[in-house]
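So this first bit is one chain, no partners, the form predicted on its own, shown in structure tokens.
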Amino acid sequence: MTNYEHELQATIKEIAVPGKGILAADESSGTCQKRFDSAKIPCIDETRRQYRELFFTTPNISQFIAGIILYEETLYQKAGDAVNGTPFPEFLKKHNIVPGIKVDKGLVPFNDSEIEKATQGLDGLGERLEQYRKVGARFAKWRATYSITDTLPSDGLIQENSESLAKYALTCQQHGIVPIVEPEVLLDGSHTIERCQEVTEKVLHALFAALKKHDVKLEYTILKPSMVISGKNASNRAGIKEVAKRTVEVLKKTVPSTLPTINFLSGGQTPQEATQHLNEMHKLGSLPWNLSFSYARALQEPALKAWQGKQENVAAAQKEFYKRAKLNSLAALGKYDEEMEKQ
């Protein structure tokens, strides 16, 4: 670990900024396929390509994107001609940057469960972070879901998912790479946000007790949660204030003051929904960590829309990503104002 402290260090010192958050761009294939398809936009990885450039090239977009996460296939591609051919990883470390890569392998039944899924990935994981870091990424990410009904998640699932997203973080921090932990409370379902708050409490206890037990640098470590959130199918949502509330109370019960920053998951919130749940934690006190962003969705998809796949759209959907990246970043000061939305 000694051997990478001083890195360790210097990737936490650039993202961990106030105001600043991270891009998620690391949707898998699949994903893309989804959101490529409600536009109409042929999904192949030259589309794709061009898609994570439009993002990466927005001028002046360091100002709020501290972090981009990348899926394995953009780590290896190049920018355009326009910018030289640079490799993406280079080039985001050339406009102050930091690029991170997801590591996890995806989802599997979890006990022949039809709901549940654990998340797959540590074999090999060593030897990939080392050809990871070779071409610039110096921070990663690994998801972990929970499904929420009256009975789950379930506690065999809880203590499968905390375990390997501290066997992950470990032997990240153990090549030099700063480890998000992403454990996602998903929004699908009718539940209350009482039944959510009582679920993330639990599911962020076991993982802050593996992270103890294997003995996971804190300080060199960013917690990526979802907050704590109606079902989307729930009869009586709650709104901004009390979503704010209550996910601020559950991060002060479970998260020690020694993590440096919380970097919130958007997960199927609207992009304005995103936006001001963020910005109305700001206004309950100070807290113990930096409290910003990690979104996908809800920082890309206008700029998907004003895309369309087309070249000479680009230009208009840079601009619309640079405003929700500035937006956030001003939710993440506390300084933002629904007004700005009409600007």
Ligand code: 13P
The other form holds:
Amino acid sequence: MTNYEHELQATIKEIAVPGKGILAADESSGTCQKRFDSAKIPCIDETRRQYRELFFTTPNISQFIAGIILYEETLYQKAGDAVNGTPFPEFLKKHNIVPGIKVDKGLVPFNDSEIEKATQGLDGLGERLEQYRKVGARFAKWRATYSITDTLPSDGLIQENSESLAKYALTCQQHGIVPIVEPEVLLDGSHTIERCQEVTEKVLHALFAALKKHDVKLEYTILKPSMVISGKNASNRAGIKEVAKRTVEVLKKTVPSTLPTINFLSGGQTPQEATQHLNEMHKLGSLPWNLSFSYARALQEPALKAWQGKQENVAAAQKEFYKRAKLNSLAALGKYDEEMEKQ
Ligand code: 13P
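Return the structure block for the form predicted together with the named molecule; the form predicted on its own was the one displayed.
Then the entire complex follows, led off by the chain already shown.
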């Protein structure tokens, strides 16, 4: 660890910057297919490359985006001829954006459950991290998910996921890679915000206990949580202020102040909701950590719609992405205003 302390410190310093966030561009090819299907875009390695390039080459985007999480395929792809065929990680580095990599290997049924899934990917993780490091990755992501019902998530899954997240995080730090730990409480369902708060608190409490048990250094760790929010199909869904208040309440109760930065996922919220919620949290007084975003859908959706897989739409799509990145950057400082959506 000591060998890498300097690198871990430098990476955190570049990412935990007030007003800057992370772009999650690490959709697996399967997830990418779903997103592309909605816009009737064929999903092959070249269209995925073009899609990623659109975001990475958006002019001046590093004002708002400190790091980008890549999928393994993208780590080995190159920017097109217009930008000299530079490998993407190198291209990002040149533009002051830290390249990261999704390292979990997706979800598998947990204990034969029809609903619950655990995350796999610990086998051979150290060797993979060495490879990723060689081509420029400096931080990583591992996502665990929790479905809410009246009785779930089970204690067994919370234990299993927390242990895996902690083992993954320690392995990352031993290889000089800053881990993002992502325990996502899913938005699907009709549960109340109170139920989401209860589950989120339990999940975060277990996660930080496991990180402590495995001696993970919190000062070199990024938390990527979901917000405390009503289920997607709940009646009387809680408003912006309540989401912000309950989310900050849970985070203050469970996340030690030694952790430098919390970067939310958007989880199926609309782009504007995700921005509003983050902004509102910053109106609740001073916070012990940097509080920002690591969105995929909430940063990409309007750009995907504008792009439609066509070269002639790249500039329009980049304009949409620039706008969302800028508004979220302002929200991460509590300086967003709804009027700005009209610009
Ligand atoms: P969303 O912001 O679309 O939830 O994606 C974030 C992410 O990285 C999920 O793992």
